[in-house]
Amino acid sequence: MDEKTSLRYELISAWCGPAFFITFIIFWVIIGHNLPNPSPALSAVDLAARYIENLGQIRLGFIISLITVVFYMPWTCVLTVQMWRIEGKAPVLSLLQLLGGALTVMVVSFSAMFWVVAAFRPERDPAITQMLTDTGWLCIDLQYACTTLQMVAAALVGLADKRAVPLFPRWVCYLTIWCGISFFPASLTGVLKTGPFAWNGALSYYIPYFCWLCWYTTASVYMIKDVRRRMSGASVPATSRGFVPGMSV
């Protein structure tokens, strides 16, 4: 494959980060009711009668976010390819950060679908439907250390970066550090109920999930500067470069 070709598709993986970003927001935040999310302290029936009010607009948002989630596997990927570069023969951190990535997909993927299941047959037993929602709750609260460990890979790289230009700045490494960190209150996700530690609380899910979207965000913009800048430098003559024909190098 030729080198424009390959930027290309590098450029597209990169913008995959708007893209999964956008509809994130879009399809599990709002249309999927995630905004204020269901209270862990709900009865079985109260949720179950949540589920049928909001049912098709549930169904819709959690079946789309199914399919885009995907949008964080090139996004990822891309930033492996990036981080390699800095890395060199053994980039640890870099795969590090492709499985960190790959597991967050993954992880984002089975609570919806445990949610889609509750919304499935929402005439069934309240206790089943309560039941599908708390381990969907729980399986992306409680897994929250691989992508953690995504993102301090890709800060500690960051950090390691010496070029004239960076692909990311120093403060973007130790704001990504802190993002994701701020996820270790979720841990208690798994213990209660009610207060700023459940999973609709402000420590646990307000806070992290603003921080995990924030970081996104702001590292696809570097991620995208990253590409034009080496799309500029491809398109640039090879005399231009210091390059003469029929020179030796």
Given for the second form:
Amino acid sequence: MDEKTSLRYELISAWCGPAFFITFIIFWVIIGHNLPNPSPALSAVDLAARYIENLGQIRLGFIISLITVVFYMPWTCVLTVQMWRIEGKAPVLSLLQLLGGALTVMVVSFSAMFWVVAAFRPERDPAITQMLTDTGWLCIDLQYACTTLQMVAAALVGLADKRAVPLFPRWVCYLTIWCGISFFPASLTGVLKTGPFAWNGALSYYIPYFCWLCWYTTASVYMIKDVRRRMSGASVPATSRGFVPGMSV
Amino acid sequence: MNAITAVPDQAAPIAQRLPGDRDVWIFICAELLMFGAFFIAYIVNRASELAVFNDSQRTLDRTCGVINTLILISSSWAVVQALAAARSRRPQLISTYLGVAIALGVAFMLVKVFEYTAKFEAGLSMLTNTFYMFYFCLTMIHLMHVVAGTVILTVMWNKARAGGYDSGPLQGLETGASYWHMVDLLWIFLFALLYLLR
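Let's see the other form, the form predicted together with its partner chain, since the form predicted alone is already up.
Next comes the full complex, and the chain you just saw is listed first.
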């Protein structure tokens, strides 16, 4: 593949970031009725009633989410390649980031799939609907460590990037680590049904999810910039890898 | 040899610049904001269940809280001394003071484990009531920060013993010290909110 085409695919993959963000907000958050999301303290009957009242939207929201979640994959791949260029011969962290991104897609997918199954037969015993909803929420809220690893790996490589114009500014790297750590209170969702640490609470839902999307959007901006920089440099006889030799601090 | 490198460091206006890596302060500020959110959540919930919070607070072991506060303040002092030793190029003292800070960090964890065990034996858990939910969640999240901070101190202690701070920049040491002071500061707020606020 010639370089121009290759760069074009990189750019498209990087733009999958904003595409994921927008579709996630529209389908998972808004249409899927996750703002606010169902309280874990809801009784089985009330929860089942919530599905029946919003059946069409919940089905649409999560079924489309299950498709659009894959925008995260090309985005993860382009990040992997960008990190790999920095890391060089033994791209341990780049590959870790790749695994983390791939598994994040599966974690988000499976939780949405449990909710689609819950909405599939709304007339069934509400206790089963409740169990499927629980499974979905605990699936996404307790398995964040894959995403945390993805983020920490990206941040560590970003901090080691000594080029004149690095992939990520250093403050973005530290913000990334912090955003990854901000997920930890979500582990409490495995025990608590009320309060700010329950899966509908500020400290286990709103703040961590906001941090995740905040990192994702910020990283996307710098990744697109990086590809654009190399696209504009590709016409002049610079190295396609974008290295500035001899730059070290 | 060391005196030559030490001169510009001592002459630098230390008080006028941010200690450590400037960008790490983004991380520290974000941590403070996060705990700020925890504290606001605590205050808001406390206001709606004042009696439960006040009654439950009486069952906390204030002695343990005071001991842990003293432990963390002392360890912060030890870290300050380690940094002062590094700035005045007394390499032997850096690892000694860092060792003291690490020992105090471990002591904090032990007191916390003792305190948690006593609570669990008394049948109290994070499901007991809203106060205990906050007590366990906030102190456990803080404890994770203490563990992380102790690991950072240990890494610095290792580097100090290998002579890593005998000459050259001290940014790494300052960064780690800033993080440890933050952990200390957060505990002081937590102690006041959980153990003292009536």
